[in-house]
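In structure tokens, one chain follows: the form predicted alone.
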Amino acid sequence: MNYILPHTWSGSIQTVTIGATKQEGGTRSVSYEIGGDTDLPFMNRSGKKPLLAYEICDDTAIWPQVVRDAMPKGISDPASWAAYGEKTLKPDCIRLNLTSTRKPNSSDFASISATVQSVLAATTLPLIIEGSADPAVDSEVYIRCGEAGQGERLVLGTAEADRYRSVAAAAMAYDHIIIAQTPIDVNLAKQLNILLRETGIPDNRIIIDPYTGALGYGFEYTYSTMERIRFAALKGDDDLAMPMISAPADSLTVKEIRESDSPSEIAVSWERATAVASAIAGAAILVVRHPGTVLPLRTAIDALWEGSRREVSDGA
């Protein structure tokens, strides 16, 4: 009995551990090791099953309307939202998007620390944080996040080519992981990883975000880029040998959803399809926002994973 398409590559994907249990110095109920792949996704029992992250935020003003409409009643703050996500949807991780930092002249840094601490107290799952997109407040935002989650091995994002030092400093100071995001370009992804390594971030602290375009609105470029990153890593390019994260949030803003008579149903289908394709392209973490996406996405990923575990005979 052979596995499908056996192949030996010269390279492999770096392992990264997210979250920290009590034994590891944190308070999470579980930590995850992602990466470690020695073959293409879902092939030959290589690597680990992709993780599912449910995304919440601290200010829903800029959140997609279809997601706001689907939020259960009684959720009044990020902490209760995170608790709902863990208990009801059962994802592997929670991602907290600090949308409040995107407001003009945002400077309520004390509330950022309080929000991160409250979410950590409300959920036992590893926490991913999407911080500021404003270079003017980056440094303070990321330091507050890093300090509030010290010991928890947070995943902090995102570092970009023109604004990576602040998040890198927070990751190094408080022993966290960093997300390196570039605009759907293999060479730019490689260049940013090199820049982060030069600041002192080790390979096992970097997760690549190649940026996920919406299905039907540029996702084919994302898919191609992710494939090329994975191929380069397996061929021995250490500058691209980090696990990837995909957040198909743009899928929830397309006109097919906005103009649909059943926007929630279409939103779930669109987000799930984008996430599954991202997993096939090599994403180790899949981030979704619509609560209705988590369960069907879990079912789809489990089916792919179990199929990759089965042995088949020669020529099958």
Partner chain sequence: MIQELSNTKGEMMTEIPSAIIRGREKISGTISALTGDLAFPETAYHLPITYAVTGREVHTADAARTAYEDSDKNMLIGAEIVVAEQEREISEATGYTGFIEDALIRKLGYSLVDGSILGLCLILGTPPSADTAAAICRELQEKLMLTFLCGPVITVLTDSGVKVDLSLRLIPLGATSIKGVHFADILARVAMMFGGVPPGDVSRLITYAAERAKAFVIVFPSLSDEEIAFVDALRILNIPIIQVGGYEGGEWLLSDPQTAVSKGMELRGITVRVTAIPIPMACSPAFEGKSIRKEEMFVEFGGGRSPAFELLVTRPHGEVTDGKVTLIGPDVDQIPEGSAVPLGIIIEVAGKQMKSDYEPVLERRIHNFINYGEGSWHVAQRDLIWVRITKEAVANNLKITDLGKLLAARFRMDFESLLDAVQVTLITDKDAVTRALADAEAIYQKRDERIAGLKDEDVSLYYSCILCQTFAPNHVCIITPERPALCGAITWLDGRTAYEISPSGANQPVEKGTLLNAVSGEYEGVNRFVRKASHGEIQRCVLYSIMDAPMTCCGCFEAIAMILPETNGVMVVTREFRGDTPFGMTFSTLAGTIGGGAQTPGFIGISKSYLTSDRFLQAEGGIQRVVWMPAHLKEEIRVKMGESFHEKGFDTLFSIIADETDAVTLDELLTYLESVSHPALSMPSLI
Second form
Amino acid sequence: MNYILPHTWSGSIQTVTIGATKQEGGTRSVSYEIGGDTDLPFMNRSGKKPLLAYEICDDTAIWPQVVRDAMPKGISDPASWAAYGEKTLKPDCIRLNLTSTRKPNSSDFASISATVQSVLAATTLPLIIEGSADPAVDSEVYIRCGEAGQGERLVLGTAEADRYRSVAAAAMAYDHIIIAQTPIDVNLAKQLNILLRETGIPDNRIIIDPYTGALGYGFEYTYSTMERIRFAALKGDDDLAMPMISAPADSLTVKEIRESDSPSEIAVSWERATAVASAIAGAAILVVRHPGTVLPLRTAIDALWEGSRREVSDGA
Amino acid sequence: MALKPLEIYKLLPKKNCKECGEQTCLSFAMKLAQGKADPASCPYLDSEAKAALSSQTGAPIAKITIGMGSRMITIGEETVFYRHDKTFYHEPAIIYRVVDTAPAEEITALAARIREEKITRIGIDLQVNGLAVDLGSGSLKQSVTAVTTANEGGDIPLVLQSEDPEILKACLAVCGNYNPLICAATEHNYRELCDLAKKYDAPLVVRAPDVEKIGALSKECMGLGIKKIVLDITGADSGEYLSRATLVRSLALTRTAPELGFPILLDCSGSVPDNIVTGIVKFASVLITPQLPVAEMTTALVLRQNIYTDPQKPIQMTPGLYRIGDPGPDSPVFMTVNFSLTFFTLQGYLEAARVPCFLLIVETEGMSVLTSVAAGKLNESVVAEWITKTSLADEVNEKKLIIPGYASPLSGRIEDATGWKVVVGPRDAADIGRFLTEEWK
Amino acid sequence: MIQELSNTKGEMMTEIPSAIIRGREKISGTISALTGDLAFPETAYHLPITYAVTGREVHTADAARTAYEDSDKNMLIGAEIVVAEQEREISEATGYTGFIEDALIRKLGYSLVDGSILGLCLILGTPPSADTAAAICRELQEKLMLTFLCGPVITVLTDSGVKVDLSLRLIPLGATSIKGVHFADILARVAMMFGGVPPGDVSRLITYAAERAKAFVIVFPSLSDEEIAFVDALRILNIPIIQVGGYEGGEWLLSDPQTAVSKGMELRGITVRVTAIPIPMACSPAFEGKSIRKEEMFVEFGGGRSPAFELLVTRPHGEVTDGKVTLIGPDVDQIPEGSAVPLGIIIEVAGKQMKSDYEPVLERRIHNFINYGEGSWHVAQRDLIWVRITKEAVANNLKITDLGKLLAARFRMDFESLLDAVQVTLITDKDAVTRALADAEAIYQKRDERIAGLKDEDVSLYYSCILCQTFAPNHVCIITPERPALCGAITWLDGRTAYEISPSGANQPVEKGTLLNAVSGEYEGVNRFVRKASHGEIQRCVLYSIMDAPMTCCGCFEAIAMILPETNGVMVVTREFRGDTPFGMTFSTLAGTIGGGAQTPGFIGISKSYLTSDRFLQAEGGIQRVVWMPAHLKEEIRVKMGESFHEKGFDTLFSIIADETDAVTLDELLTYLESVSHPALSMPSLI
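Structure of the form predicted together with its partner chain, given the form predicted alone:
Below, the chain from earlier opens the complete complex, with every other chain and molecule after it.
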């Protein structure tokens, strides 16, 4: 008997291009097209392999302790950190988290342009930037991110329902991609996409961040929300047909890690497991912070997508 | 599509005899529609109706047990493809593997680890479930010795891994009455293994190189009278497993291939942590793995708990008074609902704020703050009730309660009902740190 | 170039249509004589207007001339070519920007999208006085507009000490008014950069300018013919031209200088966000639940102690002055402490999207907003309100008018897209309250009649609710005037209001489409909507039926109606009812079985109020089918319906509907129904 999957899909995931090479008007060594999938994630190795992003920041004060402890010596600034990431961990992209903007009354906007430029110079990989999260400074922050990365087709985050205008404006003014984040709810994700479309952002410049709750602390909500977004998209809902990004950063600050004798081991395990489960639920970009996570996660994703080179015994 | 209750009702005798245990034929029909009753419970069904109902009701994936006693594993009985469609019912069993050449002390130690090691979250103990003995030594004596050691106590569910009928026969002679999982029947040995499985009424794994052949073999075994089957669909890697599992689950749920309506086994040895994650989120019921370091074990158990939480029934905390750090009589008192996620989030931020405090959790049936305020589950009387029950007034000098921002409409009524002064805290737990430093005095 | 006009007394007027004709000729003449290259600096958009309108990359006078001729002498293109020629050598004299480079336009566009600039205004000509011009500029600055200036108005302003600079949101384009061309070329570039408008696509350019680039022009007297021809051409882009005197004929709108800005903003639908409430009292949802005890109270209104009411009404746009608060009667400084004073709260609102149907919904928010005040408290609604203010608040200098300010601001904040203007009248004078109360009563009554009388066939749109999809992923509630959401919390009007206020929210309009069955309530459009919103899981949703494709059940229904085949009738059980039912399951077991978004013929989740609707189970014979319901529900309905309970004949029917005192088991129920000859027994068979 020949078994055939009983489901068919009418929709597909929107393609989004991130990063720009010289030919495309930027300076990256590579650009990626994400999305385009027409089936459940990884089914019969169809669709695209998720990208791995290594996340760095410009102020480690609010960075998870377990990640700070695992940082290699000699990294003094975001640029050298990005260079280390690219060279040693070989991720597909770098995410720069502008944590310096999270300080109360942050106002050193000039340094934002300089930081972005220095990171762009230090890495050849496409760049994702996580900017401020405060309406009071958003306008100043995002214009600088947008301007500093003009031509590079950055991925700019994060738009939220009550503060998306500055990110959207920067994406439109300087041709970048935007991350739209909603708190683990499929309908809110849909609404934000509609709002963004109304401001003039085309669908092929939006990436959905359904928000990744920590493993053990609500990750199941994220997992199901991602499955539902993917399902709705495949069923033909264009408002949810954008690729998704997952950043399991919350899994790095849980009690289990804080109270462990070997926090790094648990951190890598939790971050990787959360990222793999998110990929299976449909995430197109996986963002990790612990340097120890990148290589094993790469192996995991390869096994889901490419097949390992292991000899297959035939059961007999 | 599954039959609706009324469609089933039409096939029933409509006698309301109550002999099935239900009050009415219609409520029996509802149970059948949910796969929670067996058509055979109705003594008055004609054979035609019975046949129609048997193929269309009941869980599309068979329920199977492994082992006996308090550690018995129940798997299968799943009804949905996505957990958000209803829920996943039976968590996959995580089984540690040991080779039969291992020294007896090692096997005993591993069994002890499975027996004793646990992590407790939200009042629930999470444990690895069983022991698989890889009977690969080729020595009958060694295999039997290893199984005998593993079965000491008889409480740990066992998986016997061998394709050799003779070895399995000998080992089953030792542990067959403890309902072990026989692993595995192939196209070469299935007749002998089916006999063994029947003899001990034990569940049987079927294994073949691809899903088509697994289905064919499963059909053969069913033909030989085997009802407790587990499908080993382990592929070359997690990607192949994922595709196979998706296919098997879909066909089972649509009842298009009854021979695939059985729980799935995944051997995780290839790439352990990633296979475990893939198996947990996607349909595996039995995961066989070398024993895991504590970190990996914790991850697997917690992920499993997450994925198998009923999405429609939030995990609830036990209401009561919790302490963050070592609070004293002048420490602040926070109050919130017994939705586990709310509790954990708040607890995390309170711990991060490094201000010792009390956390009063009141009973809201697991609803979040917003929902419980809207539904009236969080109200002044429930707050008063838990202040009394926990003797909160004896703990602190000042009767002052910090309530969640979204509960602000209740502040006046709580003050009136409890006599405590109410301070409205932030709406977002992330602002607790700032609240404690800037607003709390 | 500037034509002299003697209009000092405002009597000599420039006649616009003839000026346009003369202007066009002069511009055409200038263009016919042009030679050489033409280019603006630091732009990728060539001559931007020409490029946007024609798609041509013009760099020479010859190409420009051809583009101008081919565009049928489009005056925007014509003026752009003239200005390009003027700026060929140097872009502008010191103190003026002239052509603005692309990089800066990106920043300006950013501020426009990002909301830090609400819109664009161009001011040109010679103002009658420096004060007039300065007042207009100040108003534009305060209202977060970006203002472009050109011509004599600039020197008039700077001579009187007004600073003009980009950082002050006043941009001096050039010394002559024709430099207003740069305003148009900025619009053209913003449309291409931000709107994705392809060069040469005039219709998309016009759409973009109409919908996104919120711009208007204020014209002072003394424009030249060419300038008039150019300014008039801006109307192509749907930009209103507001003149403050000096012109006649044509399509320019006349306005007082004092109201020019608000007129322009109103025409373009630009509204200023309210972010702060200027009163001496903290105002936040955190204070909502605080009550004010008698000892803490300075003054109270209503609550049976004095006449008081609240009313929110819609008015035409011109009749509402945003933020205006009027007090009729004494304020706290003339009221003795501890007294009860009459109060009328009248809120008048205006907004393009506002409809009178929303009034009750908005009016209910007065309750929340007054409670947001740290020292103010409010309960009940309409003419039953009871309001208190604390001694502490009064000691902090809070006035009754501040409550008005609070309300005006909160309504604007919370209903930003709905309301453009809110004004509040507070009445504390007893006679005035009595008079106004009579008017209010009449309005309340009219509203009640309208809502009570609204039938499903009176409306063309129903509303959906998918709030519950969070836990019931395929559940879709269809809300009609006669069938509220099954949670009982959302009526059709609520659904509509929610949609209007938040158009991308959980409540969406549902086109009824073709009526397939009037009795069972099946509509082709409803089916189509449900199919899509349930992700293809539910094919049909028959509104008034329990047997044929009934609505799905989420989990928050107030009650369950289910058939009891043996009785040929329907049983209703409420969430509050904890006991056993004749069916053999309690409410909670039953709810767990049918909830989660499934469609289960024979079982529906309903709101209590649907029970008394004429549409209740219309397909199966209506309320006559009901054979059992809990006693408390009978009583609740009886109280709620009042007179109409009797009028509808429910007293007879309800007396033969069994409750838990008549029957708990099915057998008891059947015996009871026989004994009362319940109509369901003789109705057509349900299954």
